[in-house]
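Take a look at this single chain in structure tokens; it is the form predicted on its own.
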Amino acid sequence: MSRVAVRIRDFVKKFGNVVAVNGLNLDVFDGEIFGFLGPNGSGKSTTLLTIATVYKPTRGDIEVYGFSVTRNGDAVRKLIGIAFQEPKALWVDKPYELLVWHAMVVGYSLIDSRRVVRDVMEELGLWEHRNKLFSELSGGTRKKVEIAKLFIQKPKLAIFDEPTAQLDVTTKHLVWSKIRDMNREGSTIIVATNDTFEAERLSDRVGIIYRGTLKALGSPSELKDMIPGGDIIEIRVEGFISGNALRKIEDALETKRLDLSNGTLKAYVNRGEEKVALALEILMRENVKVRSVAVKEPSLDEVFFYFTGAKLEEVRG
């Protein structure tokens, strides 16, 4: 079994009478990319900020590689780095100076700081903005400065809170690639996002969090398989399919629903990729000509709705 990087037990965080996180239990494993998926206000950022020792738990505890965030804060801070959802800088800061200072704080020499900062800034398209005031930067450029801190630091545990918010599509893919590179180089990664495509693209495992509660946990494929009848086997046919053939398909596939319309047969099943051969075998025996076959899996948006009863795009906010 993989070593536990972050152990969260009975974690509760309140702000006054508002419960932001309610009884969270979760392990993040060493070497994985873990995705927290949920809308703003779901408890993602609160959890990440507590892991980073910015907040203290109201109840319960969180350990980072065996160090408690409540009792061993200094040790935890040596292991982690965080890119905040909202970029942290003074309006009069200049990106190059800010990042060189950050590089030196995390252990680089001045010469190495200048080298690594230039490399990262050029890769992210920041070099031309290096001497502008932070107040002069666009929202997307400020965001790139914030995440550049982690690409420079490469901590043992890297926390990204909404890493690609405000970024264009090309830069998003670049950031995802650099996050995967960090992971391959030895960093355990936690990414908080309300973007299902980002969660699926990056994460080894995803935790769906909603209203402060963990609703589901697993790899993207495992989460999709948890939806009863979530896969759709879609077969386009020529000619007539008898009622007897449809009943055989329904029984063999243990389908939740079977539709036939305009020459297209749709079977709603669990683990569709394992059952499609059964449907084709029955149709072949019944002398039905098959024109095309497709197996469609549910999206993470549909998974989110199944476990929360809410549509993620309506509660992102």
The other form holds:
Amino acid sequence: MSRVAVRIRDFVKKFGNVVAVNGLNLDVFDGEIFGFLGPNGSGKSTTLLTIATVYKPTRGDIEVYGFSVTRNGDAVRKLIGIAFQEPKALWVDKPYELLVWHAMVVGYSLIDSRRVVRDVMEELGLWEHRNKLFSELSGGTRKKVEIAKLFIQKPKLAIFDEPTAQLDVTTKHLVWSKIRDMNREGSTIIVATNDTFEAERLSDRVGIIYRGTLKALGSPSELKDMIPGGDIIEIRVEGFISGNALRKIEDALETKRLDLSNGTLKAYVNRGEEKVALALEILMRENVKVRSVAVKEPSLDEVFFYFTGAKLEEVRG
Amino acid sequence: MKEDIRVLILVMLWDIRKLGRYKFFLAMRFTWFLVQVLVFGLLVSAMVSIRGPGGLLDYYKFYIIGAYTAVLFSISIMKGYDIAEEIEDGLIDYQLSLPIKRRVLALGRALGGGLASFTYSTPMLAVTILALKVQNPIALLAMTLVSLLLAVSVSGLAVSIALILKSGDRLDILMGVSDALLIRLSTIFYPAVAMAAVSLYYYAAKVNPISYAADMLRYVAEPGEFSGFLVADPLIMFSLIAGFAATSTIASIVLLERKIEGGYSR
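Having displayed the form predicted on its own, please output the structure of the form predicted together with the partner chain.
Whole complex next, starting from this chain.
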């Protein structure tokens, strides 16, 4: 996973006076599933559309497998494919015709196009809608048509912008599974999402972008571990815990905070899963009877709020 | 090169496959054209009498070809609205992301748009040919070629303007003004010799490519009929029309390759 698929350097994108992305530096590695996490308007889509050569950088550059989006756009486009956030079709388009046209543009022969389009449409439950007008399709079905383009194309770098927005739970899981299949078959994947569950579920690494700036980068578990005292070791005990025992736990676990109330000890630590055994050992040495133990790690939502400093109202707005 | 041609054809098909979209619009256009040929053409030609170096002008024939050129121009200008709609729906973003060279995309859209516009206009061309009783196959072929060149030129221009403006409203205003000016300040409805009475009008028509397209169609349809009423020598007219087609197509290629990026301007 060491070869760089996408190298983003000092990338700035302005629309008039509005700065959509401000000095982004990021590497996406070959073969990984990279999650781009951020709220609406954070600069995710702008970055993805620039990778896809739809936008041009205002400053800086982006390279896709060594090809610059500004200087070698034709070469970049041969390597990438993008499923847009909003499905792209005219209201009079019919899914089958649109997808066959797409398949042919990305290199299939007419016969192969028809075959692969049928296969993908059947897998996504789209076949019965093949000859309907786009205007007659539900939001979820339109979204599936948009995603189908990438499952047909199977590009070296596949970019999914909010792939499961508007999809029902079953289809969401189907799409995630197909994205993973694509990845196993050799595609590097970038998934932009504002759904932390999706980011965690799919991604090898996650980049948190907020107001046009990258705030944090790492695997979901690394990001969680970056929050000081983010893990909570929760131990329910019977009887009394001495002050001495609490001090030993505090020192050994390097807790950020330690609470004891109603027979429940809560230790706020880093890497809780590694320290839980130590806490138990101390309690047992102090003859404290342990009834239950749990280690809770922060959710990616909490990680997001921690790194962006955003308030819930602000993100909603 | 082979791959570029394959993709070029696919891009052209993008426009051609939408032929069925405007059935109602085309039916309206066709009906209006028939009214022009069967009613207004006859009425106006009874009122207008223009004498030139070659004698008295058959204004009915002159008018019909002018009406056809105006219809072809308007249909080709519609390509701009198609593009504006595609920009608003994000379809241009989609096309810009596809593995297609920008110049192939621009050329395909200009040629596809021109071919689609020309195809839309073929019922009107057929009526014109029938009304003028043109039977010479070379004349028919030449009329087709000139119509196609005009359609490609205007479509290319409309595509370029739509891509620059990125807004249906702004395009609406500009296209309305262009349509009014380019049609009126041309030899579509009056021959250059009659327009000479107002020098500004005359010189505007002399530099207007629509004048050359209309008069070239007149020349190839009835070579003898309109001599003395044409805006320029046929060879010059043809060169200018071909030049207009090439310039507008190259302009859209350059724009798309160097300047254009996605997004929609409200």
